[in-house]
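Single chain ahead, written as structure tokens, the form predicted on its own.
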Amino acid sequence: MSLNGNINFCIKPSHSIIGKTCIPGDKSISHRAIIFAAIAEGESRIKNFLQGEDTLATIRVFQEMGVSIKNNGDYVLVQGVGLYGLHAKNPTLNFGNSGTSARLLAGLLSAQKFSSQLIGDESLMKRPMIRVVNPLKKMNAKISCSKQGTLPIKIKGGQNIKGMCYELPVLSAQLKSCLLIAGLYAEGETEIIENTATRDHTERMLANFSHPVAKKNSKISIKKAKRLIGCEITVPGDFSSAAYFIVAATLASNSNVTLENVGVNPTRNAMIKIMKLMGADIELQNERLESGEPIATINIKSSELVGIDIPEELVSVAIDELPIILVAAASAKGTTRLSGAAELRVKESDRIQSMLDGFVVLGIKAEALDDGMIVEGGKFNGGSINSYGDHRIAMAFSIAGVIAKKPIIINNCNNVATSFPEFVETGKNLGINIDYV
């Protein structure tokens, strides 16, 4: 750790990439645990819970409303206040890092009795918050937000939120959930109209809490709750942190990565199709369903890729390992191209711009679209990455390292707490050469 506070990271080339891990629990899913069973009626336990910055803001902003939350990291037991429960003595909210949080505590607390502001750090207030707040205008929510569309988001409390019909203008699993977590407390039938699949872990942990949500071809249907029922959750691993060690063990020599009991939900894996049309050598055994969500275990060996024209209806379900997925791409044989994910401007960082100038660094000939970026295949060369405080560019520049000709240093790592807290030391344990610097 460097002396002004800043996290960065040193990768060296590795050798074989050898070993079987466990990875930490799925930020998607923990997060989603956590808002159901503080708003169910009695206990849930939840197994497997990130320990991510992220998910840790979520409990935080329940226990401000009231929400008896214990969390001994081996489990977080919460005790439910029902649907109707929540209070706020402190009306201000802070999400830290969190957009999956605040996009989704805006549907709930767009239907509680209390008034409420949503805030974040400086990098949360930049990102794009009109598309959750238009919605629930038409839901008869009283919120808006800043004249850029982003943070603070200002709630007034004690609004009858009315069920509505939406399709999705744009592929957001946050939009989705966000709009069926108000149509829990909406008059009448909430209706999501989504012509590409988005993830679906919402609906899927809503059926864990008792309330099943409707499905028929793109239309997904929610009745108004009477109550959810408290339950115990086992978390799967994160297959977004999974990704970066599939693609370690793909491009290492000799190598032979087995990652257990990882969460496979299939609007989030089309990684693994991915790669595999690359040329990766990916097996999935022992797959099998835990709290709803298909997990399995996954094994990597060494491959020789080759660039392809990466799928377009694959690429939204692919979105958070993009990254990691170029990196794969600037060690492949050929020219790789991706576009349709202009979604990646408006994350953590300039998803596309971050890599791009990360790329250039390291000696990879690439060029930047308005929605993705084509990718000659060569070898990195050492250098120093600043990943913008971008915990996915931070990772995908580190597996990058791997496989250099000299070492690589990441800049500004610290947010990779905020989804992988373990990933320096997972990484070691499979013989990746990295350290903090």
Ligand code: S3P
Given for the second form:
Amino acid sequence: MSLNGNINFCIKPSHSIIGKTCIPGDKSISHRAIIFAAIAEGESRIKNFLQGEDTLATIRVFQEMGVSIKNNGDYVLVQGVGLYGLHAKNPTLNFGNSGTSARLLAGLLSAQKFSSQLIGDESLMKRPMIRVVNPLKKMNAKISCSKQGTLPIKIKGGQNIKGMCYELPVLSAQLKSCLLIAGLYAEGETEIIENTATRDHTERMLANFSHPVAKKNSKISIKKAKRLIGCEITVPGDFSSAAYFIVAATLASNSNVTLENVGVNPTRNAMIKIMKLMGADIELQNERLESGEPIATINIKSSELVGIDIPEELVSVAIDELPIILVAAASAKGTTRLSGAAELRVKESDRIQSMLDGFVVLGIKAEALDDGMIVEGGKFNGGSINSYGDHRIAMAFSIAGVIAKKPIIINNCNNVATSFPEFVETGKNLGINIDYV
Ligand code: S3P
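Okay, that's the form predicted on its own, but what's the structure of the form predicted together with ligand S3P?
Expanding to the full complex; the earlier chain stays at the top.
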């Protein structure tokens, strides 16, 4: 850690990446497990919960709304208060860096008796919220956000929420989930039309809590709930965290890595398809279901990659993996083109700009597009990268360091703790030459 409290990483060229490891719990699924456990009746036990800052923010917010949640590090025990049992001692709820918590809870809070205000850290305060505010208004919520369409969101409690039929104008699982959660409280039925799939963890998690949603072609419908029933959930390892080691093992020569109990939900794992199109050697073993989610052991061996045009239909189901896929593309033979990924511009940082800036420092030829990037494969030089406080940018460029000619320093890595606090230790155990500086 530097003197100003910033965490920086230094990655030196590493030889083979070898070993077997477990990946910490999935961030998206951990959030949803807490949300539904909090408003269910009875106790829920959540195993392999992600102990990251984002998911801990979700726990904290529910504790502030009167839910007893005990987190002993091994599992989380939640005493559900029922659909109408939340109350807000302090109406201002702070979601830190977590866009998922803020957007999903905007749906929940719109249907409560009490009024609330949602805020977050500097990065979250800049992210688009109008996408959830407008449709919630259609459901009769009294909700507003800043003139720029950002936090703070203000919600007036005690409204009669109504079902609606809504076609998603942006491909966002956070938006879909926000509306499904409001739909739990809405008179009649809430129907969401999603023309391209986004991650379906909310739908799968609701079935665990005994309130299944219906899905027919592109239409997802949810009825007003009488109750959710507490249950036991085992959270799969986070595929988005596994992705860094999938690329590390592919790029470093003579590597062989096995990642155990990783979530491979088809609405999340398109990165495997993309990497295979580029020539990667990735094998799924022991595929099974855990708490309604597909999981598997993933084995990765080194291989030579070639550049491709990334199929646009895979973009929304690989959205969080695109920075690390671009790192793979930067060391592939030939050109890779990514388009249809404008959402990257409104993540924890503008990920298209953050990746371009990093590539310039490392001597990789790349061109930013409004909705993607063109990358020419080459060899990474060493250098000092600004992660712009974005966890996925920090971890993606750490993996570039594995095969770079000289060490890479990544600045401003504090936010890696939002999704993968054990990233450095897990990397070291697999033979990556990474440390804090
Ligand atoms: C998430 C959905 C994605 C993803 C985010 C988590 C979720 O965002 O980028 O990290 O848990 O629903 P969008 O749905 O807004 O693309």
